[in-house]
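So this first bit is one chain, no partners, the form predicted on its own, shown in structure tokens.
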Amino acid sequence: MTNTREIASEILQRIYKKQHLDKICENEPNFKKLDQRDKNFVRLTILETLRRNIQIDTIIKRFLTKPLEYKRIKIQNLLRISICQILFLKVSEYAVVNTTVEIAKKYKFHKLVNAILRNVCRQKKQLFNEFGNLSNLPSWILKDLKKNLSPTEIKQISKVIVEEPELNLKIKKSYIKFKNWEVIMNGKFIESDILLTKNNGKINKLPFFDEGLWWVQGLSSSLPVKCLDNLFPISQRKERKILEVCAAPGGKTAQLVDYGFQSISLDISEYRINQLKTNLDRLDYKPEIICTDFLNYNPDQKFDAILLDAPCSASGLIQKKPEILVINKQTDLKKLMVEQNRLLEYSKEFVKKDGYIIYCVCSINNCEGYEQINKFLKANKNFSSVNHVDSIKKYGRILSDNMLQIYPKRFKFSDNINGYLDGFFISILKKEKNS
């Protein structure tokens, strides 16, 4: 199999079975045989198809007299990929229709495929007007957004999630002033150490990658450690003990080292720990790393702060990881909420008096954010939610009791710079007294 549309449809089929795009591409023989240009085209097609999956499926239903049987899923994925290329990627209609019809002949569905794609070509303008971006937000995300945002704000999110995301690079503090990073990376600083630039898909080809002078980290993801940066002066950091839970793949770990913290980074997954170590080796950072289940971890010390980046639905990353939109996370939410609560409850045992839990999730779902923290505070009267988010609250919205919720959106950093923000929730909990 060498045709990019057929390879893309096969990968898409596996994503709908809850496999992750990056892992599929690492192991898919047909994909690995492609040259780099075709690999980039396949990934672009898949990501765009996922971002617009509800739009595309609604269009397919428009032109079907009866639903495709489940066993015809290969045909459905071929149609998804092809409609995406015709409507949203502006690929030659002739090339898409002819190639897809030839592939469909193997399954004896070429007449149906031909009819649907030619209808799409003829009705492009009408389809654009009729099916908007808002339809791409699944109900399990849209329900929560409606609780906190206006219809206009929700519409803005739906518009942003179908865009190609930019790249955020975290520059090592010690190297910021010694190189003209904005010129070198063709980007702009949006925070003192975060550079916004375009993503060309070749991260390891960017300048100073091998030298380890920077790493990829979204601005929203960097904010919990920036909170710690404000809580503890540089002069105190050698004496302070920070425990980072669910640390892999290591962006926040690297940030903690870069900011001068003495930290222990912990994760349950051996695979993810190996990723973390590889990333830190490139940066020449060597913090203490432990591979274990935090709920079985019994340290002989208490910590000044615990940074808990809890497992979550990742609904705040729908632009970067659009497979989230087609995998029904609603079925997983209850399990995730139980795990989040267990991690929070276990964390409280290892925080010093006057110490902090920084709880964060890359989610825009209420049940994983402020509802989770409200539940914890009701059960633990010796903790309070404290206001240490003044320096970052401009990026999001204070929902209740100093909790910051950031939504996926375009943000104006200055008059001539705007960029994408991932959805993120951050709460700072202070232990006022021992229980």
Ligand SMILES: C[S@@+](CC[C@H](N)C(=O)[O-])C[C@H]1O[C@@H](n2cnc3c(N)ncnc32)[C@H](O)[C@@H]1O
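Keep in mind that what you see is a predicted model, and the values were worked out from it rather than measured. Residue numbers count along the first chain shown, from 1. Take the two forms, find the largest set of C-alpha atoms that superpose within 1.5 Å, and that set is the rigid core. What changes on going to the form predicted together with the ligand:
- Core-superposed comparison between these two forms: the Cα of Gly132 travels 2 Å or more.
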Second form
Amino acid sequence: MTNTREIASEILQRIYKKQHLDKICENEPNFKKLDQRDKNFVRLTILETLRRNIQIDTIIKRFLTKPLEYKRIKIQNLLRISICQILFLKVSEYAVVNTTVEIAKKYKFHKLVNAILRNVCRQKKQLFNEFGNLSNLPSWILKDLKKNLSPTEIKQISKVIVEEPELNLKIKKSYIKFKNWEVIMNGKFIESDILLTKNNGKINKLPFFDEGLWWVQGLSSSLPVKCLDNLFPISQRKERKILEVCAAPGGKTAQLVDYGFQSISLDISEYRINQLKTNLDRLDYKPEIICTDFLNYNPDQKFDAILLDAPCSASGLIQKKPEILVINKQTDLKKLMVEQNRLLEYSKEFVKKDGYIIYCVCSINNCEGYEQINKFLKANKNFSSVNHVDSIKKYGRILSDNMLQIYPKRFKFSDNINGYLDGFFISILKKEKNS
Ligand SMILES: C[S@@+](CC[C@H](N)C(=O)[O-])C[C@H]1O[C@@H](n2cnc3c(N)ncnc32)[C@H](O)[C@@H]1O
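Next up, the form predicted together with the ligand in place of the form predicted on its own?
Shown next: the complete complex, the earlier chain at its head.
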């Protein structure tokens, strides 16, 4: 099998079965055989198909007299890929229809595929007008968004998640002044140490990758460590003990070292801890790393702060990882909420009086952020939720009790720079009394 459309539809099928795009691409022999140009095209098609999954499936339904049976899933995915290319990627209709019909002959479904794709080509403009603005947000996300946002605000999120996001690079603090990063990376600084640039798909080919002078980190995801940066003056950092729970693959670990904190970074997953070590080796950073379940960890000391980046649905990353849009996480959500609460409750024992828990999740679901912290504050009256500084607040919305929720959006950093922000939730909890 060498045709890019067939490869794309096979990969898509596995994503619908909850496999990760990056992992499939690493191991799929047919994908690995493609040249770089075709690889990029296959990835682009899959990402766009996932981002527009509800629009595309609604169009397919319009042309089917009865739904395709489950065993015809290959045909469904071929149609998804082809419709995406015709309507949204503006690929030559002739090429798409001809090759897809050829592939469908193997499954004896070429007549149906031919009829549907020719109808799509004929009605292209009308379909685009009718379905181009339909929301692609799944119900398990929408349900929670409706609790805080107006229909217009939800519409804005739907609009932004179908765009290709830019890349954010965190530049090592000690190297910011010594190079003209905006010229070297063809980008713009959007925070003192975060640079926004175009995503060309080849991270390890960017300048100074091998030298380890930067790493990829979204601005939203850098904010929890920026909270610590605001809480503890530089002069106190060497004495402050920070425990980072759920640390891998290490974006925030690198940032903690970069900002001069003494941190212990801990994660349950051996695979992800190895990724963290590889990432930090490239940067030549050497914090203390522990691979264990936090719920079995019994340190003999208390910490000035615990940074808890809890496991979550990742619904804040739907633009960067659109596979999240097609996997129903309703059941996972319940399990995650239990785990988040257990991690939070366990953290409180190891925080010094006047110390902090920074709780964060890359989620836009209320139940993983706002409701989780509300529950914790009700059960733990010796903790209070502390104000975020204005420089961080500006990126999101303050829900009650100083909790910060960032929604996926385009943010205007200055008159001529605007860029994409991931969804994120951050709460700073202060231990006012020991119990
Ligand atoms: C959101 S990711 C962390 C991302 C990371 N902080 C970063 O910035 O690169 C959540 C992590 O929690 C870890 N995790 C889940 N349950 C855990 C537990 N009980 N103890 C320790 N780590 C856990 C997972 O292995 C996963 O790496």
